[in-house]
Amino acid sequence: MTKVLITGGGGYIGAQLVPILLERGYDVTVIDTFAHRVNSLGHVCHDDRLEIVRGDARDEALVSAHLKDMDVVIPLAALVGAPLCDREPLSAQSINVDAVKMLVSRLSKDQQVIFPVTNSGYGVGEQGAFCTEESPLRPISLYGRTKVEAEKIVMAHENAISFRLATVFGMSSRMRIDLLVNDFCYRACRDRTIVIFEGHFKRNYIHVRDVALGFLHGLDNFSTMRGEVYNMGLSSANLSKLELATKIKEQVPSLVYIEAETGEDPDKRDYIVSNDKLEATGWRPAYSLEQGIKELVKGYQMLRNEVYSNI
């Protein structure tokens, strides 16, 4: 049976990925600090193929002890998002880069790695031109810089795949309401108002469950995809923030959104992304932006708590 180690497996993506891997028959070990005190994997604790280890991905002895018998490693542990990394720069470096470097240095040549990276590494794209995997990386945030550096470390390992993720959205049992689509939907449901800064800035989006299914696609096709970097996003959703707000208003008609005349977005990324390379391997996203908005509107009938934000 294939054994998978996931650092940060109790987080937003891991909470979706772990159950899918268990359903497919993988043995899964999760290392996580569970710092957010959310019972994100409680619904799969009955599965004997799941091992949960409370610990830090920076703990060399702990990681080494659990790494040695693994076939696949998925390093999800990270400080995610520009505001959080700016607030905790030392932790951003130690978790996003140093912990990854330590882990990779202990891999055997046969152990496989699937690594998630933000496509915010593209920074500001050229007007009207799609960012491909060959486009220059020009990260404009500490978060983006740490993930670009970590990707270089991972891809130096001969048995690795990197997925450059679009902005993720959708419900998860370790919810994050600070991601752009999730945030806009939360404000639409709670406040009925969104104030948008620099609404013309564009980016790409992807459902959190499609990310998990994309990792599974990488596992299923590892021999043909190894050694490569792939953008992972919805090709139908290269949208500006104003266009996103319009999509949400279609499902929350009471929403009023206003573009601020002054002020600026601290996250300056602005680009559109091509996902052709990953789609050429046979992967297709299963969830549209509209479906994600619908589930978020439903989910926010339950959530009224800022604990679900990274900032």
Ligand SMILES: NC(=O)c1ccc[n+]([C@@H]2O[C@H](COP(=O)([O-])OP(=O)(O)OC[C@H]3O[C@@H](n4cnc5c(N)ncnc54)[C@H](O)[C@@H]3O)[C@@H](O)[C@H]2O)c1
Second form
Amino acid sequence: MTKVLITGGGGYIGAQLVPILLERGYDVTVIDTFAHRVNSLGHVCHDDRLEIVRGDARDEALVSAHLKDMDVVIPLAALVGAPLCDREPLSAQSINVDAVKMLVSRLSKDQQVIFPVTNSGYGVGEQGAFCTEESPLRPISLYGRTKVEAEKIVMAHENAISFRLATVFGMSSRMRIDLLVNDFCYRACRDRTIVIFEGHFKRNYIHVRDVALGFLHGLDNFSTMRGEVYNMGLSSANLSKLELATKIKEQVPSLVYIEAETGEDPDKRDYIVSNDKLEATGWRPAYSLEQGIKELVKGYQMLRNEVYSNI
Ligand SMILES: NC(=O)c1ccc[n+]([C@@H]2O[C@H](COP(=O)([O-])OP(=O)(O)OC[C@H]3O[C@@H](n4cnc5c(N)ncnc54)[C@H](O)[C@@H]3O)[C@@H](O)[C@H]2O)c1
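Having looked at the form predicted on its own, could you now put up the form predicted in complex with the ligand?
Up next: the whole complex, starting with the chain shown before.
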């Protein structure tokens, strides 16, 4: 039986990936600090093939002990997102880069790695030109820089695949409403208003389950895909923030969005991405942006930041 170690497997992506791998018959070990205090894997604890280890991906003794018998490693553990990395730069370096370096140094030649990177590494793209895997990487945040550095370390290992993910959206049992689509939908559902800064900035998007299925595709096709990096996003969704808001308004008609005439978005990402290379391997996303918005509108009926409010 194939054994998979996932660091950070209790996170937003991990909470979708772990059940899919278990369903497909993999043995899965998760190492996570669970610092977000959500029992994101509660619904799969009944499965004997799941092992959960509460621990730190920087703990060399712990990681080495669990790495020994593994066939595949998926290092998801990270401080994720530019604001969090700016707030905790030392941890960003030690978790996003140093822990990955330590892990890779402990791999045997045959152990496989699948690694997620943000496609924010492309930073500011050239107007109208699609970023491919050959495009220069010029990350504009500490988060982007740590992920780009970690990708280089991972790809020096013979048996590795890197997926450069678009901005992920959709519901997960460890929810993140700080991601752009999730954030806009939350504001649409709760506030009915969005103020958009620099609304023409374009980004690419991908459903969280498609990310999980993409990792599975990498596992299934490892021998032909290894040694390469692949963009993973919805080719039908290279959209500006204003276009995204229009799509949300189609499903939440009461939404009012306005573009601010002054002020800036601290997040300067502006690029469109080609996913041709991954699609050429046979991968296709299963969920559209429209399906994701519908799902978020439904899911947000369960989620409310209402600790300091009576409504
Ligand atoms: N969500 C996206 O849009 C996106 C896009 C590109 C790449 N990624 C990458 O995917 C991975 C997962 O991201 P996510 O969206 O699920 O974020 P997340 O914050 O929900 O998940 C990260 C997980 O790592 C765990 N973790 C943090 N520090 C740890 C440590 N020291 N030891 C063990 N566990 C630790 C957290 O508890 C959390 O469960 C990250 O590597 C991220 O860079 C995410």
